[in-house]
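Below you'll find only one chain, the form predicted on its own, shown as C-alpha cells.
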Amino acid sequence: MSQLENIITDVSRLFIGEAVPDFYYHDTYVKNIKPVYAVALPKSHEEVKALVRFAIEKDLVIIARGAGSGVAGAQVPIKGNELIIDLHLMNRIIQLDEETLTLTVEPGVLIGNIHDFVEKKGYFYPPDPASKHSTIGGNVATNAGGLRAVKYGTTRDYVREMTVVLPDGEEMTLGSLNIKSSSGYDLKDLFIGSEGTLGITTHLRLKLIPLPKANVTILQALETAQKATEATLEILKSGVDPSGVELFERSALHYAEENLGYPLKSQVGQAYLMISLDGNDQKELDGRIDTVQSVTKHLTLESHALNAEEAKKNWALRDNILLGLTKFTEFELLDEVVPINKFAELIEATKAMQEKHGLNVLNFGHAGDGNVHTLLMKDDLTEEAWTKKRAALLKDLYHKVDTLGGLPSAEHGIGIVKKEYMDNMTQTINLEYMRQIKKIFDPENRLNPDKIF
C-alpha cells in the first residue's frame, strides 16, 4: 500500500495516476491540462494535514479545489504531476451559534445550502454569488461578492474566523469571534482572496445577521446602458440603500429567455436594471420604492415593482444568462471592476472594441459596485480567429480598465487566466511584496504555484 492509501482508506475518495476522472482535466478557460499525480478527497481536517505532509515527503505541488466552478483557472494544475486535494466532501454545517450570531462550516458546503439553512432559522448570510453551487471555501479563496455587495459587502466582511493548513503541514487559526480587533496584523484578510496560494481552509466561522422581514425587486427598462448607469447613480445618491443594482443588456438576456422559455417582464429598451430593496418595515419599503421610481423617472422607459412570483422568474432570467449562453456558443467571461461613475464609459468602450476587433461583446453586471461582467462571444469563428481576436480585444479592454482606475478582477480572482493583466496593471513594488509574502508562507512554492502573479 502507498502512503496515500494509508491516509485516504476509502477507495472511492482516492484516484491515483490513470484512475483520475476525466473531469479534472477539463476547464472552460484552460486547455491541454497535463496529468496529475493523484486526486484525494479528504473528509476531515486531519486528513488534509496528512495529505500536505505526504506532498512534502514526495515533493509534490498541491492544488486545492472545491466545486470546480472557478472561471480564472486558479484550481487548474499547470505543469503536471500535482496532488489535487478536492475539498467538496468536507461539506458539513457544524454549528449555528445564536449567541455569537455565527455559523461554523467546512469549506465544501455550497453557498446555496448556507443560504437555505440560515434563512429557515431567521438569519441572513448576505454574500450572494450567482453560482449557488460554488463552495464557501472557493468563495473565501476569491473573496466572492455577488448580487448584494453594494449594500452588504463581500465574503471578506462575513468571515469571523478560519482554520487553515499551511504549506508546511502546520495549522493556523486566523481571526476570532471578537467583533473588533486592533491586535497585530490582520492575517485573516490576507488569506481571504489568496486563491489557495497561502493555505488550505478547513473550517470557517461566518458572521450572520437577522433576516430582513421584507424585500422587493424593481425592474426598469432603459434605452441604453449609459442611461442605466445614470439611473444607478441617481438611485445610489437617493439614500434608498439598495441591496443590489444589476444591469444587463437585451442582447445578453436573449439567451436566458431562450433557455428558460419565457420573457422578461419588460420587452422595451436595450438595457435593464433590477433593483433589490430590503428592510423590516413594509411601509418604509414602499416609500423607498416610490423614491427609486421618482429619481429615475426621467431616464426609464418602464418601471415595475414586481410581485413575489414575478421577481422569482425575472431573477431566474438574470441568473441564467451564462447558462443560456453555454447552450448556444463558447464565450469568455470577465469580471473587471471600475469606479461606479465609470461603469457606462467602460461598457461603451467595449462596443467600440467590438467593432474594431470583429468580436461580439455582451455586458451585464453589478452596476451598484462597478463590477462589469463582459462576455466575449466566439460564435462561428474558427479557433485560430477566436484566439487572435480575443487576445487583441482583451489587451485593449484591460488597458481601458486601467486608465479608468479599475482592476482586472472584482470577485472571480486572477488565477492563471488574468496573470498577464494583473502584472501590467499592478505596481511593481506591490507585486514584489506579494511575492515576498508568498515566499514567507510557502518557501518551497508548493501550494498552487504560478497563480495570481
Contents of the next structure:
Protein chains: 2
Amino acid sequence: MSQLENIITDVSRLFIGEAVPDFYYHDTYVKNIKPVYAVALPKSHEEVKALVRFAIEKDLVIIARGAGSGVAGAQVPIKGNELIIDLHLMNRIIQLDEETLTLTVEPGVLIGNIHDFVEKKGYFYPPDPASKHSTIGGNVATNAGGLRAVKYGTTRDYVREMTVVLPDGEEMTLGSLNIKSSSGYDLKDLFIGSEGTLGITTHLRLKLIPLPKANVTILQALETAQKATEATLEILKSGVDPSGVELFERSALHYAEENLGYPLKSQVGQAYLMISLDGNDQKELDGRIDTVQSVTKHLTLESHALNAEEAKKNWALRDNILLGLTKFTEFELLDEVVPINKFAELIEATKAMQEKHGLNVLNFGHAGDGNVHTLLMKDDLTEEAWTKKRAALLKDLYHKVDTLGGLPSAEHGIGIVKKEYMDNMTQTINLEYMRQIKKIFDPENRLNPDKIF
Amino acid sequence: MSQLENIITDVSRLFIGEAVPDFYYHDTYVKNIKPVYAVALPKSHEEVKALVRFAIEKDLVIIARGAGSGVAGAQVPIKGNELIIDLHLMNRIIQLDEETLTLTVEPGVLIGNIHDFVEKKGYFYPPDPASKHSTIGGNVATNAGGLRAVKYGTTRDYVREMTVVLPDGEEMTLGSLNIKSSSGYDLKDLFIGSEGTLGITTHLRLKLIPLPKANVTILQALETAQKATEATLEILKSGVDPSGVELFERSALHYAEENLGYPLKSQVGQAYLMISLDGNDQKELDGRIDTVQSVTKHLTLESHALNAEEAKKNWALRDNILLGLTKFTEFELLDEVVPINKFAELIEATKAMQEKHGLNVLNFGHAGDGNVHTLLMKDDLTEEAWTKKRAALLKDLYHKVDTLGGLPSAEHGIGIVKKEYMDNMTQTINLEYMRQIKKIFDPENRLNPDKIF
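Could you give the coordinates for the form predicted in complex with a further copy of the same chain, as opposed to the form predicted on its own above?
What follows is the whole complex; the chain from before opens it.
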C-alpha cells in the first residue's frame, strides 16, 4: 500500500479497504456492495495521473467520482476492488477571463457555486440541472441539461476546452478557446457524456455569456398533458425563445403542495406549464408575454404572468416535486426523452401502464425539449412486488419511448440502471462502434468498465 | 465495367475514365491531375450503398463530393484511380416538420435553397457560409460556419440526425429527433467536420428555428483592427447578442469598391465592423443599437445604423471582397481561427509578414468568433516567387496562429492544403487518436484517404 500513500500523503484524503465510507458505495438512488480497494481524493492533475498509474501497476479498475449526486449508478462500484478517485476536492475556480468570456475551473466545483460566482460578475453559465450540488465534472460526464436547455442547450454547448487523464495515464486536451473549428475530428464531444468511461476530467474551460437583465415566468393551466404539449409547440414556433418550458401534472404537484404547505397559483386543470422568458429589455419581455398568451389562448384554462414573489413561490413548488415525494414514498426517477411532439403521447401511455401494472406513476419534465421525468412510486408495495412490477413497467415504458423515436436518457446518463434499455433501444452497429471507441482509449477496460454498455 | 453501369443505369449520371469532366479534378482553388477511375451521380441512398460495395469489390478509393465548392482540396483526387461519388443530384427537400421544427433533406441540396425554402415558411436555418452554392452535405463535412455563427453556432449545432453509408457499405444513423441525449457516446459529432473520411451522408434532419422578424446592421469605422477587436469584445459583453460581427480592413474593401463602383458609407479609418442584430421587436432592436453605440463610443470614429437600402449596399461590398479581388489578382484564401481577443494581434502579425516576405496580405473575417480570413495575393509575382514566398509566409503565419492558441481551419476544413499545418499545430496524441478512429470506421483506408491527416 505504500505507493498509494506516497501519492496522497495527506491521510485525510485516503481511505483504504474497510475504511472506505459507506458514501462511496452508492449514488443518490443506486447502492452496491462490492468491496472497494480504496478511495483517493486528489487535489491536482498530477495526483490524478499518479493515481491512474498506480492503478495500472496494481491492475485496478478506476471509478472517477464527483459529488456522488448521480442517479444512474454510473459511479457505483460493481466490479469489486475498484480504486475510486473522488475529485470533489479539486474545486478551485481558477480564472474568469473577460476577454474570451470563459471560466476556467477544476472538475470538483459545484454547479451552484459556478452560477453564483459568475452571476455576481454579470455573466451567465446557462446549464441548470436541478441538483446544484452536482460537480461540473459530473455535469460534463453526463452532458447535464436541466431547465434552460430549450433556449441555451446542454453542458456540451458550454465546454470550450477540457483536459483529461486517459486510462493509460497520459493526458490529452480536447477543444480550445477557439469558438469555431474545422480542424480534424471532434474528440471533445466524444468525451462529453461518456460517463467517466474514456478519461478523467481534471481541467475545464467553460463558455460564459452575459447575464440576462430581466426574466419573467408565466404559469398556465391546461386540461390535459396533450393540450400542454400543443401549447408548448405553439410557444416554440412563435419565436419568443423561451428559456424554460416546464410541464407537470397536478398529480405530481400534489406532494409539493403538501410539503411546502401552500397551493400553486392555479388550481384548475390536470396539467401545468411554467414558461420562463429572459432578455435585457422589460418592455420587450412584456411583448413576448403577450405573444405566449395569444398563441396559447385556445388551449389554456388560465394563464398568469407571475410577479417576482409569485414566481419564486411557484417555482419552489415545481422544484419541490421530488423532495416532496421523498417524504411520502420510495420512487424511481427516470429521464427519458422523446421528440417534442410526442411528449403527451408518452405521458398518456404511462397512465395506461399504471393501470396495467398496478404501480403509481407521475410525470413532470422539460416539455420544451421533450425530456420527461417519469416517476415510479413504491407506495405501500412490498419490496418484492415493487421490484417485479417496476421491472415490468419499465420494459413497457422504454419500449414505448423507443417506438416514439426517443432515448433512454436525456441528462442523467445510462450508468448501470439503464444499460439493458440502452442496449435494446440502440442500433447494434452504433453500439458496436461505441465499444470499439472505448477500446481505443481504454484497451484494458480500466476506466469505469461495464457502465453505459 | 458492367457492374458500375448496372448500378447507375442512366448514362448521363456516369463518367468513366477519360470521359470524366475536368470539373472533377479541382475544387474552387485546388487542382490535381491524378486520373479518376469514374464519377457516378447517385440519386438514392441505395445507389450510394451499391457504389460503395462496387468500390470495395474493385478495391477503389472513394471520394464523396457535393457542389465542388470546397477550398481546401478535400474533394480533389490525389491517389489516382478514385471513384468519385457526386451527390449533387440527391437534392430533394423531403419534409418540413412543423411539430419537431426540423427539415429533412438529401445531402445535395444547396444551402441557398434551404434558406429560401424555410424562410418562405417563417423558419430559419441559421448557418450562413458565404457560398450559397455549397451543398448541405458539404456543409456538414466541413462543419461550415459563416457570418451568423457568433449568435447561432455552426452547422454542427443544426444537425439533429444524419444517415451515413460507411466505408464497408453498411449504413448507420447518428443522432435523432431528440433534443437532449445522455445515451452513450456522441458519434454524430465525430462525423460532422470529418471531411468525408468516415462516411458518406445520404440523409439529414436539420434543426430549424423561427425566422426573426426584424434585423438591422450597424457600420462602424475604427482607426485600427486592434480597436475593432476591442469594440467586438465590448459588443459581445454588452448582452446585445449580435447575429454577426464582421471585421474588414480598408485595404481589403478597396477591391470591392472598385468592382461594384460605389463607396462604403464610411470612408474614415483603417478598419470596419459590420454588426448585425436580429429579433422580433423593432423597438427592442433600437435599444440594442443604442447599447452597441454607447459601449463602443470610445473606440469608433463613426457608427451608423444603416437603413435597409444602405444595409443591402454595404453588405454587398463586404460580400464582394473576394469576388472583387478575383478580377485583380490570383490569391489564396485562409480561414484560420484564434481566441476572440487575439484577432487584432494576428492581423497585425500578418502585416509584419507582408513586409518580411514581400507578399501582399489582406484580412477580413468574423471577429465575433475569432475567425480571420487572411488573403495572400499573387499580384504580379512570378509563379515561382509566388509559390516560394507563399510557403514561407504560411509557415510563419500558422506558427503565429499556433502561438496565439488558434487552429488552422475554422470552417473550410483541412483537406490537403492545410495538412502540414494541422500536423504541426495539433498535439501528437490527439492526431494519433484521430487516426485510430479513422481506422475503426475505415480499416482499408478507402474513404477520402490522406485528407486532414
